[in-house]
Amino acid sequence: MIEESIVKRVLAEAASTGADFAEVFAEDRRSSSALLDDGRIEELSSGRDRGAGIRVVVGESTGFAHTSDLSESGLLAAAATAAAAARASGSGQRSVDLSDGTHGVSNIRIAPYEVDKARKVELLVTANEVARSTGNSITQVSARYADSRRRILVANTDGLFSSDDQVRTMFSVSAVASGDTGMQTGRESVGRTIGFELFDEYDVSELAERAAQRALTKLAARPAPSGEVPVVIGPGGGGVMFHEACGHGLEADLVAKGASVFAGRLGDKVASELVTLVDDGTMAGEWGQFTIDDEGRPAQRNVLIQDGVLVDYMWDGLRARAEGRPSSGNGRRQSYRHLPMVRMTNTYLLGGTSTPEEILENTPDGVYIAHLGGGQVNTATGDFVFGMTEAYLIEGGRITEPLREGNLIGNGPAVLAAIDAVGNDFAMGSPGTCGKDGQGVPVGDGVPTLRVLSGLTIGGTAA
């Protein structure tokens, strides 16, 4: 996207103020969508953002600014101004050796970029189709169809000079059906860091039959039960709950700010032994995976919980050089107009040697949570609270009658104590955007089948 000399010659200009720290984030970004709702084309669009982002550090003050133009004039004029607006002291130039650093490579198959947008259409229509012959009480069915190529560039004055194209594609169906218990929802979606071979791994329609299915089921369900009862998650579908009710209390962002339930805690035992929780930004394919961040450090696997003990938080450079440390590969931005900031990747729980089976049958009585919905947290308490999306009673050690959407309320850290049993059925759950301080970044979670036997209450309507 830019040449090297100019490279080299914009952080010149950034640093010739006495800055401690410069840095060049350049992103090129194409995408593609395509909506279909109530059996019409409601949207095909497609777009392309490019510009530069220049960061400067002085001390403990940072100015950033950013420009669409890429240009050497252009990045000149926005490192003067990052400068400028970091109240550098000082003058004087700064000469920039760049290293060759990590580049990556997209390695998709079929890229989607290059497909008609006929054939992306046809997926939708596909979709509408199948899930409207599931059942005459389906009365409405909307798909979306996205794609992206984001090729980034990212160089400092510590030397780094790292690239990465990022190629993300996803597909969503959601079904509505209709009956005397008025109207409810299922929804399936996937999504990977992979080009259009996506389709070649999954079946349209397989998936628009579970989204009409999920949701016909939910029309002969009973009203959730309220109060504290024992829990099991299913398999890829709860790893948001870890994703909020602990993984964000282990950014080191909000750590630093003793804006989180777990600062001061590592070395600490802060769940069941049952539990290791990992970040990994290596993970093939998946929904946040990529080979630098946006700082341009390597993905890397994060060991952040290991046998219920507090081993790591995640870091960003920044904060990573503030402490004396290397950076975890956390550090994530939504777009060149944006700093960086610490940020989850893939964020899963490890399988344990329990079946399903097994667990379930060691639950007389209970509720059985198969998908939840989105969901917040206060990182400094620890309290969340997440919408579940699709649920059962369990009576006998069974899975029994479906419930309706309720609210799960728990504390992450007596949550992560009362996990009493992992299963050996680890799963990736749907993609996600993970929102935060205003900026949203493709994030996956995962999480076999668990049992927490106490410290989750159910927000339910039945007596």
Contents of the next structure:
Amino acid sequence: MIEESIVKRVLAEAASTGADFAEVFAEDRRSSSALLDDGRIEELSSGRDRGAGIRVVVGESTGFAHTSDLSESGLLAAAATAAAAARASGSGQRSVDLSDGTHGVSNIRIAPYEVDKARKVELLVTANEVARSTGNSITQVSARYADSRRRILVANTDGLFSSDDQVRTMFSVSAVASGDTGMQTGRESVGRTIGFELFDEYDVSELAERAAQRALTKLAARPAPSGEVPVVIGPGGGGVMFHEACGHGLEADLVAKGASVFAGRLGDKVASELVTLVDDGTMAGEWGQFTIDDEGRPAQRNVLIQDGVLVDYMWDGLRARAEGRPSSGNGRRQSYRHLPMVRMTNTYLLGGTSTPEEILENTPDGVYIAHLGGGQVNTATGDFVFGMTEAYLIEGGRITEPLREGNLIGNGPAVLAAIDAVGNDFAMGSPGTCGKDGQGVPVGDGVPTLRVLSGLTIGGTAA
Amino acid sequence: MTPQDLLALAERVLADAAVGESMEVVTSWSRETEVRAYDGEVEHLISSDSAGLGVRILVDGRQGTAWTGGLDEESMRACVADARDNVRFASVDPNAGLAEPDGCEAAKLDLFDSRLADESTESKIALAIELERRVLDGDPRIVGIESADYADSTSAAAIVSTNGIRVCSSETTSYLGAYVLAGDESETTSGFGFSVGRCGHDLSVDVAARDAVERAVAQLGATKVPSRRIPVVFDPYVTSQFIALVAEMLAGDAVIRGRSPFADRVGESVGSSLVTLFDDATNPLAPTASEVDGEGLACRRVPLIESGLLTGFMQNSYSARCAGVTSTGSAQRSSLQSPPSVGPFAVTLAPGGADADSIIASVGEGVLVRELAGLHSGVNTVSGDLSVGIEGLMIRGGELAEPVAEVTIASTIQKMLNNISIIGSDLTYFPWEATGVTVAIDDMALSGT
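Return one more block: the form predicted in complex with the partner chain, after the form predicted on its own shown previously.
Whole complex next, starting from this chain.
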């Protein structure tokens, strides 16, 4: 993307006024998408965005500038702006040596950008037909295909020179069902850090049928209960709960500012002993996977909570530098226009020993959540919410009636302590986009079936 | 870049339109500064210039789009070629098309404040550092700060089309905002405050610091309360988030695709008789005011609900054609990466006569909601189901009482509109597409212990 000799000169310019650290992050991202709605292929869209962000750190201050001009003069101008923004005054290193670091290559089998657009359109048409034929009450369907290829290059004054090639492909279907009680919706999505072979692994017809079925099921749904009840979460998407309940609270930048209930708790028991939580950027093909993070650090598998004990936080380069420790490979950014910060990758709970059947049988009354929506957390208080998009009552240890949508609310530490059963049926969930401080990055999550005995309040309307 | 530069550039791209092609070209540019203060120093200072091009091409009812984040010749040529190629794969849609000029004159709003250009980086840094200091000194119970930010932007855009659309505009915005932490050994709470304007002269460090401190401190000692049905009072900040959801349900694209529960209800009562709701991009006091919409048509005041009766929907040119009406100038273009959708610029619930204190006194027993959580995970604008986490203060004997947290409130958006019982006079503007007033809403389900 940029010649090594130019990168060296740009880094030297960025560091010339006395930087402690300077970095060039270059990105070339191409994306394409196709959207079907109301029975028609509405449009195909293609995009390209390329440029570089230059970061200069002086003491505790960071200066940052970016440019879409990847020529040497464009990069040098951005480097000077970043150095001025860092307000360095003095003289710094005049030359930078780079040593070859990690160069990720994407192991995709079928490059999505080489696939005929007509094949992408075909997938959408199939999804539409299958969803509509799932039931007469399906009144609307939309489906979306998207792929992206993101090539990045990272170099810094520590001598790092690394690159990566990240290809992601995703597909989603949304259905509306209409009945006497109004309209309900169902959605399914798959996304992986792989190429068009995604569709060898997943059948869009099955996705479409599941989305439609979810909407149809909810037509008969009753209002969810109101108040604290035992909650059983099904395998897969329940990882959203951990993402919100403690994932964000374990990000070292928030911890350092005291904006996390988990600050100062390393080595403490912060969860039930059934909880071993891992954040893992190396999980092959998963939505939050990469070879290097957006600071050039190789992805890692990091155990955050081991048997209920808090082992470590997640780190980016800046926080790690301040604490004199290595980054954990969690420095990520939305694009070259953004500063990196501590972000999750693929966050998941390790499987346990119970069978899902046992867990349900031992739950006389409660709520079973088969599919979760997104969530949100206030890391300072630890209070978090997550949505249930497919849920059922549990009566007499059995799943019975479907429930309408709503949020659940709880407090991270209390909910983690109240997990009293973890199943042996681990699965990864749907692809997600995690938002923090205005930046979105792709993340994955996964859980086996698990039970939260207390501490989760269901925000329904039934007495 | 100036609006005129962008216009010239867009017209150059448009000149490539082939015979039989309808083409729309959007160019945009922005220059932004962001300063985050921490510990009396600059934590980061971001200086950014961005530009982009979006192209939409239609041939015989088929539409293709493409965008690029660079304005160099090669990127722009590739962008047009991509859009043209994408056309081949879309379905024929007789309603597809670009906006037609409708003769409606755009309001002159003066959204560009030339003083911003004269404000020095040092003065911007000083504002952020001053905000942090004022927050930390604001109350002994303040224990930290998550962020104290200054941000500004100078932006310009142009839209041209083969239908004869030819508009450009520019604006400035500046912003101060703080997230602060209050607490002691046993708990931490957070609060948020901001100030927004067109340049640094408009900003109030006082207001941003005071609100953030007050909100964080007020939540100290918050507990769960027992589940019950309860009247709620939304503060202007919460109301703005609520009416933004209502606006989503009144967007023409949701209506034509059968995704709005209000689709067949024009002329019917959809809310309490107190409810008058409209979108008004032409109100220059709104930070999100705009002279033209995302297709280059003049923005205008769009009535939505009048004394409880549904009067109509927001439309862009496509949804309007599908519905057999005309565009209301409500095309939204959140980024160049997507074609225009339909949405509000500054949706507003017409203020009533009551001040917030008298509303709280009238409600007597209830809860004042000051923060929402899970708006995206717990609200379905197709069914209308709403269930959200809240923070706020209990109302007892007509006065504010103890803080409450880790509870939810739930109902449907349709019922909530019907149950609006008092609307306040305290119209407040926010840096997003909805304004707010204090409102009281009867009978929501609160879930707690």
